[in-house]
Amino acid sequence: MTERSPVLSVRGLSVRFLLPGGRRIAAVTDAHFDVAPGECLALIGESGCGKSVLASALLGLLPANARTAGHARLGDLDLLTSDERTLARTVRGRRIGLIPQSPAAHLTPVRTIRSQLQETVAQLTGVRGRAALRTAAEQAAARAEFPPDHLDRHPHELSGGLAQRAATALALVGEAPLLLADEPTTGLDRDLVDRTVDELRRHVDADRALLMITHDLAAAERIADRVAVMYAGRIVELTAADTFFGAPGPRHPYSRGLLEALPDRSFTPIPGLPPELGDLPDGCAFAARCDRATDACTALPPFTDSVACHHPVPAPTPEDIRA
């Protein structure tokens, strides 16, 4: 069976934000990653590590200070090298379908809920009419559980949690190859967490993809095929989720303290703070909060073997695997 080409492939992407006075904060670093049809991957890691930058960077959403580097492609389409033409005509919505970090914040305040979808649905697929666009409206709420007897309210008079399907209902209508949600579950309940990840992970099919950018493990763990695990900016671990959540677990340092930091593990945190992405050391930036750290973390540690680090858990050997 022929191998089918990942709907998103990152190559070496960085972002740079240039500050008066010639400062540079490096907010993304040379982040390499795949997602393939019917795959979710989730992007995690501590807030302020550069996720939502990458979100940003991948839609052409950058500030004007921002400056890239790298490849991300999606098909035959490098997204950074793009204009802002092509961007909002053939990618906004339509090839990837964006539920953004705050909801309410990008729903018209003024305009109801069905008068969003109804102009989303006659921008994206061409239907016309007023029957017709009502039609697609409803349909488009029903896939992401929104109750049709809100969609004539506006958003301030819904809660957080139907602000958020109500997002995910317009992010859905174009059928976008890609759904990139960012931070999807921020100020849910427990239970409307695990609702939200579920109905995201529905809408991956054969054709379709979704990158979750997420703080929230347990969301991660409920949805996710792969995880990448993000620190100052860099990706330090890249894996099967059943192998980060499971058995033998993550092998970067840092990977593990995010896992017993949960209440159901030990409950630790991990010591100190992230490093200043204006100020990143030349090494290991984890090695101040690290308990592995050796003179060798003085040095940036290549990407090898799935994860970047100088002295990562050891992998399990084929004896322990029988043992």
Contents of the next structure:
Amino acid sequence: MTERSPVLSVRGLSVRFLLPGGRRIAAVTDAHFDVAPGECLALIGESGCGKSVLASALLGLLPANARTAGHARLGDLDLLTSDERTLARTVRGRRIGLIPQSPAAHLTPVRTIRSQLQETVAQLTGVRGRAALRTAAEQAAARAEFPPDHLDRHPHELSGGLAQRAATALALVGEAPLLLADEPTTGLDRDLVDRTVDELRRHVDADRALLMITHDLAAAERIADRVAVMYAGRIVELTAADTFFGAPGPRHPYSRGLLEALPDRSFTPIPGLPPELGDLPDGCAFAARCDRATDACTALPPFTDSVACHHPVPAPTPEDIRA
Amino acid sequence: MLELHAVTAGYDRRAPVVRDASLTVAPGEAVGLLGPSGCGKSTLARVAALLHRPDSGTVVLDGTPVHRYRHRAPRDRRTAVGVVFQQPRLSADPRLRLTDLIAEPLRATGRRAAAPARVAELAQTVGLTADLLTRRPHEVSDGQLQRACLARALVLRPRWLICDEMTAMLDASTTAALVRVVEDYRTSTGAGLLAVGHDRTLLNRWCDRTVHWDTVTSTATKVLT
Ligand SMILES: Nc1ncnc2c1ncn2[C@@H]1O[C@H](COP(=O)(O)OP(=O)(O)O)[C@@H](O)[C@H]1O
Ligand code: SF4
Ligand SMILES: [Mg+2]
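Switch from the form predicted alone to the form predicted together with its partner chain and give that structure.
Let's see the whole complex now, leading with the same chain.
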């Protein structure tokens, strides 16, 4: 996480959706972050805040009415300006392994998991020959803890947890240097979350970079080196995971509210709803829900240090500043 | 009482996913049912919600055994139970605006006139703004749609609520908000709750008591997740 050049470097990434009637949805605004080899960055935030749109932008999978700005560099390539042919042939699966949000929808319904794994192995690796493909597919399944006796099933015959593991197995086949996992643990029970997350961590420890999008704070705590918190399309805090989940805790009022809402903390919701991404206030988007808001918050808070907030908590001590 | 006696259920009579499950919820009680993914919890929840006919065993609702399920269940029984599922997108008609989604059970039971007032009241309860109510499911987030699905489940003032992994897709704050709505409803109406899930911390915090799947089913079946 130190001096090595990042696998992914995102600078000023914004995504706008143009709607009929001239409406614009500011799904992602001015995102900056890096992910290094051997590092997991967890991107957290409530549903609808722009996490998946950010992922789609990186993969070139945005719908036609989307407009992007900024840069997302993966080595020598800018993902935001690459053409579809490049993305399809050299990026998705090979340089970015995607673990999708709805695995059932991502799997091909009419084919067994074994046949999908074998096809992906044949496409993305040098393995050839029936027996070798069969073995490689079984190994890929094993890496994601997909049970071998379910390999001949079709996606609809799998529970949500097994479909997720099948999708994970597929994503790992290409040994891509960057893994992008969008809510990889949704619908899994805690043991399975832990196992899935630990498996992903093994790939990080094998020097891959992982951008993990999740709303599951416990999963993020287990796997992440750093945490980025997104609110209303902006990254409002980006900090080390141990600082975030341990002491002194996050500094942005929204991040603190999210953590406090956990059932093993105060289980208190943040009042109100996030603002509409088509109708954001000029100042801080969290102001209407924030108990620290002042007149200053009608101006957009710049991202300084680790947080975008006019009145972050707690005030940094001299020791924190050089952390 | 909501009673499940020796319920065996599934999708293939030769290989039921729930075997011999028994469970009771008293009025005003919140019971958590904890089990791993794929164990059959959702299937049992659907039986309890009268949405899935068991292969054998009985469901007794407020003292009367249930004989008919799904759309064949008599109206007063169906409306006694409100259900919220894990995935709001799969349980919400994509063509309906949220306001109509919430009002749907009122319409289906011939209480259309009551809809505007009741929807307005519930929208407030679950934290949906007027603007959101005019949108269709694809125009709102999962969290917002789940708020609408919870409002729909409460619209007929059910005596029983079944929440099957209601918050599994949701962030911590939305989870806490929806659990609070359910708890406020229970406190004010005395309704009973069966909350099905796999998050022990959540169910322990939420419910009066939490039972584990293995103790509910007499023959704990080994099912892969
Ligand atoms: N419609 C269906 N047809 C066939 N099998 C199903 C169907 N729905 C669920 N199953 C199977 O039933 C088992 C239990 O599922 P479910 O009740 O959804 O468990 P849980 O909610 O605990 O995850 C799983 O193995 C699942 O694959
Ligand atoms: S900038 Fe102001 S309103 Fe926004 S989070 Fe900070 S204190 Fe709250
Ligand atoms: Mg389930």
